[in-house]
Every structure is written in structure tokens, then in C-alpha cells.
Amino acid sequence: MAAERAKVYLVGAGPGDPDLLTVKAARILAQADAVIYDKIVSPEVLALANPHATFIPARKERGQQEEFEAEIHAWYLRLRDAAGPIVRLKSGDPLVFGRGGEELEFLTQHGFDVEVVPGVSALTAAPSLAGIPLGGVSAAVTVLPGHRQAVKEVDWPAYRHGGTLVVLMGVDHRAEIARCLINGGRPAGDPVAFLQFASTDRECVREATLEQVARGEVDVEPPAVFVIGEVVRLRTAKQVQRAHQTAAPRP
């Protein structure tokens, strides 16, 4: 009778703050025999893993995604007889873009026992922490991937009539995305916000207009969530209100 294979957990690491990790994710990390982790997973989250585990960084360089995804698949095959749980630790939620679905399919096809442990996605966490209520202005919120292949395939004119857009993994191609939206009929003056390093001590919000982004005038460091639409102005209004309250003299 064949030995039982180790179980693989596709675990969401959340946006960065270890306090936003789910209880289940923390428990599984503490028991892990091996951890394959994305490079943008915060050190604070990695510190919760079993210190005796094998730690394997998942390389994800631009333009070489296929090659590095094959490396991850090869690691799964090497670790299939591990003594304890194998954790694939992905930033945010493991199945919100980021090719987690491909890894799930690979593991299933190769007979692994696999379980998905959802995580807090930057899709919702970053706007919330920045004071941007995604449903605050528009009844529709559209989430788009921002990697190069997606930029080529998206029907940008379909998003010319308002509505809130949230672009994930779009920092590197932000100027091209902005140009595509403007050329497709989106107002050049639409407000945008880049929400960088959400939930960490490096958290930063950069506000601009779509036109400024298209001209390459906005410097942004990944990881960041790219929000486009009138909903961004709600944050500005809240910031101004907060500033007035702070400046008000005490009775």
C-alpha cells in the first residue's frame, strides 16, 4: 500500500499585516513542513510558519511567468512525499488572479490532496484601509487584471461610462492602462488612486488623474491596487473633513 502523500494547502497570506491572516492559515503555517511563498508576502507573516520548515521563494520575474510557474510545479512534485503539510503561501487570496487557479488545476491533475484556505484580498482591504468605499458612488465595481497579456485582451471602451474600476497587478503597465481607457472614451480627468503596501507600515496612497498616469507622471512602487473612478473623491472629502476636525479649537 502506497504511503499517504502530504497535503497541499493553497493559503492566502492577506495584504501584509499578520493580524489579518485567518486563524486557520496561521494554524496550518505553524504545522508546515514546507512553505513555497510569493516574494511580496510580508516577513511578519512568514515568521508565523514552522521555523523548521523548508522555505522556498517562488520567483515571479516580469516576462518569465511561464518558466517560473513550471519551477513551482516541479517543487510540488519534489515535495509530494513530505512528512507534513506543504503550504503554498500567496499574497492576498490564493485564487484572486495571481495564477492560483492554474496551480490548483496542476495539483488536482497530479493526484495531490489539496485544500484552499482563503485570505483577505487587497482588492477589498486596500480601499477599505484607505477610506475608499468601493460601492460609495457607483452601483458597479469591476475588477481587472493589469498584467501585459490582460491589457491586450481587455475591451477598454466597455468601461468608458463611469463605474468604479479596480486593477490588480497593474503598476508596471499603469500608463498603458490609462491610455487605453482614455482612448476608449473614459474621461482624462477621472480621479485615480494607487494604494501601496496596504496594511503595512509602508502603506501609502498616491492620488492623481487618469491623464497624469497616462503621461507617466505618477511614480508608484508595487505592490499597489489601482482604483479608478469618482469613488476616489470620497476619500479626499473624508481626509479634508478629518483635517478640519483636527484643526478645530477646543471649547
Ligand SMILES: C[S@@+](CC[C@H](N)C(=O)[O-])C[C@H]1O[C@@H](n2cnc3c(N)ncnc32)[C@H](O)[C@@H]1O
Second form
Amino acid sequence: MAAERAKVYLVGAGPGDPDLLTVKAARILAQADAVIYDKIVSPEVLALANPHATFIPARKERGQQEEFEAEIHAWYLRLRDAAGPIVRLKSGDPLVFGRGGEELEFLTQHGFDVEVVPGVSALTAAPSLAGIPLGGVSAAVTVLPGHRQAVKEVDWPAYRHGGTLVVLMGVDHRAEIARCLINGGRPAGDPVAFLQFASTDRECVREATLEQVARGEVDVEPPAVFVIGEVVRLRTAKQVQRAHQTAAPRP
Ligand SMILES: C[S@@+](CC[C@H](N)C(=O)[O-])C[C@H]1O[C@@H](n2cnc3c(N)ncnc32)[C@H](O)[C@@H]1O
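Please move on to the form predicted in complex with the ligand, as the form predicted alone is already shown.
Let's see the whole complex now, leading with the same chain.
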């Protein structure tokens, strides 16, 4: 009889608030034999994992992604004989940015039985929690990465004609991104909202104009998603009641 293939779940941890974890993700975490987790995953979500599991933090310092991705791959191979499920816990949705696709390909090529458990992505959670209805002004919503490589490779002038932009991983390069957009013809007065620490106790929103961002006048702490475009003006002054402020206590 053929040996059973090792099972890996690529699980979305959501943006931080454990109440935003899916029921399926919580169930699988409770059964995990090993959990390889991104450091951005909140401690409250990690606390839902089987306490007897082996916990492996995935190193992700900037600029050394190739080396650290190879480390994660090596962990998968080492854990091949784990007695129970291996959980790869990634922030938000496991296949929205963050190299989840590469890990899925590696696991499939190396004979693992892989199941993806989608999560609530910061891409949509952060604007929703801030009361910004994506698609509320312009039907076109473009999602862009803002890391160093993307700053060079994205055709920023192509987004000069308006439309809503949502940028992930762009905090460090916000001024450069804003300058690229303005130089490409986007109005300097366009509103920008930085949505920081969405769904956590540190959640806060910082609004500015594209020009202020380009001049380096806007302090922002990662993790943050930023939204650029007229849709930012629709942000409700009252603020949306956050689910985790009103949620019933866990039994
Ligand atoms: C490598 S990407 C991974 C995205 C993730 N897979 C998702 O679906 O949300 C990490 C980026 O997600 C955004 N992010 C993640 N968690 C966040 C949060 N709680 N609040 C704001 N932005 C967040 C930031 O832009 C951060 O740089």
C-alpha cells in the first residue's frame, strides 16, 4: 500500500483580529502537528493552535526573501513525516501576495497533499473597517504591490486617470510611489488614506494628499494598506463600529 502523503494546509490567518479567522482555519489550527507562521500573524490567532504543536516562525526580513523562502521549503521537507497536519499560517489570505503561490507550487511539486484555506485579506478588511467602500466612486479598483521591486516595475503613469488604487507592502516606499504617480500625471491633491494595523487594538487611519505623501510629510507605521482616490472622501466620519469592539465574549 502506498504511504500516505504528508498533508499541508495553507491557511489564511486574517488581518489580526482572531474573530476574523474562519471556522475552518480555527478547526485545523487546533489539530495541527506543526505550525509554520509569518511573524505578522497575531498572537491571539496563534493561541488558537494546538499547544502541543511545533511552532516555527518564518523569517521574513526585508531584502533576503529568497534565502528565507528556501528555509521554509526546507522546513516542509523536514516535517514530511509529521504525525498530523502541517499548517502554514499566512496573514490575510494565503494566496494574496506574500509568496503563497510559490509555496503552493513547491509543495505540489514535492508530492505533498495541499489544501488552501482562504482567509480575510487586509486588502478588503482594512478599507471595510475604515468605512471606505471600494468601488464606491470608481468601478475600477486596482491592487498594487508597493515593495522596492514593484516601485521600479509598476507602470505608475498608467494610473494617472483616477480610479481607486489599493497598495499593499508599500509603507517604506510611499513617498516614491506618490512622486511616481504625480510625475505620471495624477492630481497632487488626490486623497490618500493609510489604514494601519487593521482589525487590531492599534488600528488607526491617517489621511493626507498625494502631495503631502510625496514630500515625506506623512508618518505611517507598517503594516498598512493605502487607498488612493476620491473614494477616500466617502469614509464615514462616524467610523464603522468595529466587530471586535461589539462582539460577544468567546465562550
Ligand atoms: C506580504 S503582504 C500579505 C498580504 C496578506 N496575504 C493578505 O491577504 O492580507 C503583507 C501586507 O499586507 C498588508 N497588511 C497585512 N495585515 C495588515 C493589517 N492588519 N493592517 C493593514 N495592512 C495589513 C500590509 O500592506 C502588508 O505590507
